[in-house]
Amino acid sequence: MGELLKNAIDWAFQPTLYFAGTVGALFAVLFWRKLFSKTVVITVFFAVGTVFMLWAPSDPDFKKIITKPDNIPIVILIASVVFFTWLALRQAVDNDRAIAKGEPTLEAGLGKKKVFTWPDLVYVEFICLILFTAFLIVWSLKVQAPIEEPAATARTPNPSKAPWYFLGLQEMLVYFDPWIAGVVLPGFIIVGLMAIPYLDTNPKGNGYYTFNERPFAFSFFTAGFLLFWVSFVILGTFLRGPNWSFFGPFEYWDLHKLEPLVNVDLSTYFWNMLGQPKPLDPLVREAPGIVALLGFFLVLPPLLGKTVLKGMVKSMGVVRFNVFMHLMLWFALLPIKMILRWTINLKYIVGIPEWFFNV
C-alpha cells in the first residue's frame, strides 16, 4: 500500500500534472473561497500535512531531499505561505460579508484602537527579537550550515542550483533564451509593478482585505505569487534533480538518468507537416512563429477588448488597456511556453540562432 501511494504521488508530480494541479487548486480555492476560508479547512490541511510529514521520511530518498540543510527553510516557507494565504482569504471573505451588510471592515475597527509605541509596540518587538534569536541559535547548533568546499571548475555540483529565491529565473532559462528569461521578463515584471497605480484606478479595496471589490487584482497577484514564485521554488528545490531532470518526491536521484532531448522548433513542425524542407532564409523559415507572435501581441488585445474584456476597456481607456494587456501577455507567455514544451516538446516559437533571437 505504501509503495502504491508513493508511485501515485510521483506520478501526480510530473511537470504537466503538477502545474495543472496547482492552477486548478488555486482557482478552486478562490472560486469556493467561503468554504476554504473556514477554520476547519486549514485545520484539516495541517493535520493531513503533519501525518504526511511523519510518514514520508520513512522513505530514504524523500528523507534525503527534505532534510538537506538548505531545503529545510523551504518546508517552513510552504507551511507559512499556506497559512497566511488562508488568513488573507478569510479576512477578505469576512470583510466582503461585512460590506454587504453595511458594517465596517475588520481593519476599520482595528484602526480605532490606538496604543503607545512605548512600551506596547517596542515591548512586543523586543520579546519577539529574543525568541527568534534563541530559535536561530538552536537551529544553528542542530542543523549543519549548507557550506561546501571552495568552488572548483573541475568539480561542479549536479544539479547546480541558484539560491532558492532565483529558482524561478533558473526555471525560465529552460524555456527561453537568457536575454528573455533574465532581462526581458523580469524587466516587464518590474515595469508592471511600477505601472499598477497608473493602470488600476479603482479606489476600492485600499487598506483592507477584500475580494468582491478587487476580484481581478486579488486573483492575479495570488496567482503570480503562488504559481510563478512559490511553485517554482518547490519545483526547483524538490523536483529538479541531477542533469536538471524531473524527479518525483519519492524517486531516487539517479545521476545516470538522461531524458532524450527531442525538442523541436515550431518551424520544424510546420515545414514537416507540409512535407517541405526548411527554407534557408531565416524570416521565411520562421514565418509561422513570427505570425503566431504578432497575432498573440497585436491581434489578441483588441479582440479581447471588443468581446470578453469590453467592460475593462470602458473603465481603463484604450491606452491603459493596451499597456495592461501587453504586460499581461508577456506574463502569460511563460505558462504557455512551459505547457508547449511539456506536451509537444516545442523548443522555440521563433528560433533564429543566426541573429541570437530565440523565443
Given for the second form:
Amino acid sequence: MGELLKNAIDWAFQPTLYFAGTVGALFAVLFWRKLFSKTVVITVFFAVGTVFMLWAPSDPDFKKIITKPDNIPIVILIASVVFFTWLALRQAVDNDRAIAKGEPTLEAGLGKKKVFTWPDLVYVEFICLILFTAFLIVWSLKVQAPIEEPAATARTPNPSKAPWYFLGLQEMLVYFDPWIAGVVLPGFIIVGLMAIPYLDTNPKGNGYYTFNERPFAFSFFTAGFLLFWVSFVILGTFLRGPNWSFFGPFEYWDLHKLEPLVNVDLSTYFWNMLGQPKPLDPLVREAPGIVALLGFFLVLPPLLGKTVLKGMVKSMGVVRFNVFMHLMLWFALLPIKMILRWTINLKYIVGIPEWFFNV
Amino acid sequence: MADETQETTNPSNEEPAKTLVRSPLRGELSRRSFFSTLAFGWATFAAASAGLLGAAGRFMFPNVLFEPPQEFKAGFPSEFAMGVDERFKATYGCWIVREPTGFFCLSTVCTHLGCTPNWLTADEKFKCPCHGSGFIMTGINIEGPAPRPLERYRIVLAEDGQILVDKNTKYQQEKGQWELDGSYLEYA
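Right, the form predicted on its own is done, so what does the form predicted in complex with its partner chain look like?
Every component of the complex follows; first up is the chain already shown.
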C-alpha cells in the first residue's frame, strides 16, 4: 500500500503531469473559490499535510531531500504560500459577497479605525523581531549550514543548484538559450511588473481584495507568481536531481539514471518531414521557425485585437494593448517551450548557433 | 529694470544697485578667476580619475599568473587508451579523446552557461550538472539547452613525437572549423 502510494506520487510528479496538475489545481481553486475559501478546506489541507509529513519521511530518499538544510525553508514556504493564497482568496470571496449585497468591504471598515504608529505598530514589530531572532538562533543551532566541499575547477557539484530564490530562473534556463532565459526573459519580468500601473488603469480592487471585479488580474497574477515562480522553486528544489534529471520525491537519486532526451531543432523536424537535407544558409534552414516566431509576435496581437479581444483594445487603447500583448506573448513563450520540450523534445524553434541566435 | 522697480517699492533699502558690480574683496572669487579655478578643479579631478583608471587597468595585467601554460605536451599517442582521458581536466581544463582514427581535444566548458560537465563512462556522454546539457563523445550537443557543441583545442604532434595541445586556438563546429587542420590529429 505504502509503496503503491509512493510510486503513484512519483508518477504524478513527472514534469508534464506536475505542470498540468498545478495549472489545473490553481484554476480549479479559482473557479470553485467559494468552496475552497471555507475554513474546513484549509484545515483539512493542513491535517492531511501533517499526516503526510509524519508518514513520508519513513522513506529514506524522501527524508533525505526534505531534511537537506537548503530545503527546509522550501517546506515552510509551501505551507505559508498555501495559507496566504487561501487567506487572500477568502477575503476576496467575502468582499465579493459584500459588494454584491451593496455592503462595504472588509477593508473599507478598517480604513476608518486608526491606530498610532507608536506604540501600536512598533510594539508588534518589536515582538515579531524578538520571536524571529529566537527562532533563527534555534534553527542555526539545530541545522548545520549547507556548506559544500571546497571549490575545484574539475568538480562541479552534481546537481549544481542555484540559491532557492533563483531556481525559477534556473528552470527557465533549461529550455532556452542563456541570452533568452538569463537576460531577455528576466528583463521582461522586471519591465512587465513596472509597466503594470501604466497598462492597468482600472481603479477597482485598489485597497481591497476582490475576485469578481478583477477576475483576469487576480487569476493572471496568481498564475504568474504561483505557477511560474513558487512552483518552479519547488520543482527545482525537490524534483531536480543529479545531471539535472527529473526525480520523483520518493525516487533514489541515481547518478546514472538514463533518460533518452535527444533534442531536435524545429528545422530538423521540418526538413526531415520534407525528406530533404538541411539547406546550408542558416536563414533558409531556420525559415520555418522564423516564420512561426514572426507570426506569433506580429500577427497574433492584431488578429486577437480584431477578434476575441476587441473589447480590450477599446478599453485600453491600441498602444497599451500592443505593449500588453507583447509582454503576454513573451510570458506565454515559456510554457509553450517547456511543453514542446517535454512532449516532442524540441530544442530550439530558431537555432542559429553560427550567429549565437537561438530561441 | 527689475532692480529699479525693487528700489522704488522698497525705499527703506539705502544701498544703491551698483554694489552688484563691486570689485571682489581679498580672498573672494572674482568673475575672471572663477573660470580658471573651475578649470583647475576639473583638471585635477580628470587627472585623479585618469590615474585611478590607469591603476585599475594595470591591475588587469598581473606580474605573475598562477595558471598553467596555454600550451602543453600531453605525452606520446601510444600511451593513450581508446576513449576519454580525464587526466588533464583539473589542470588544463580539457579532455583528450582517442578514437580508432585519431585524437581530438575538447574544452571542459559547457557551451550553455560555462559549468564543467561530467564524463559519464557508462552512458558514454558528457552531462552538465547545472542545466542538464548532454554531449556525445565527439562533443556534439544532443540534450538539454546547450546551443552548440563543445569547443575543440588545437592538437598536433610535437617534433619529439608527443601530443601538443594549444589552447590558444579554438575550433567551433558550428562555424565549420572542425574541418580545419589542427582540430583533429590523425593517428591509427
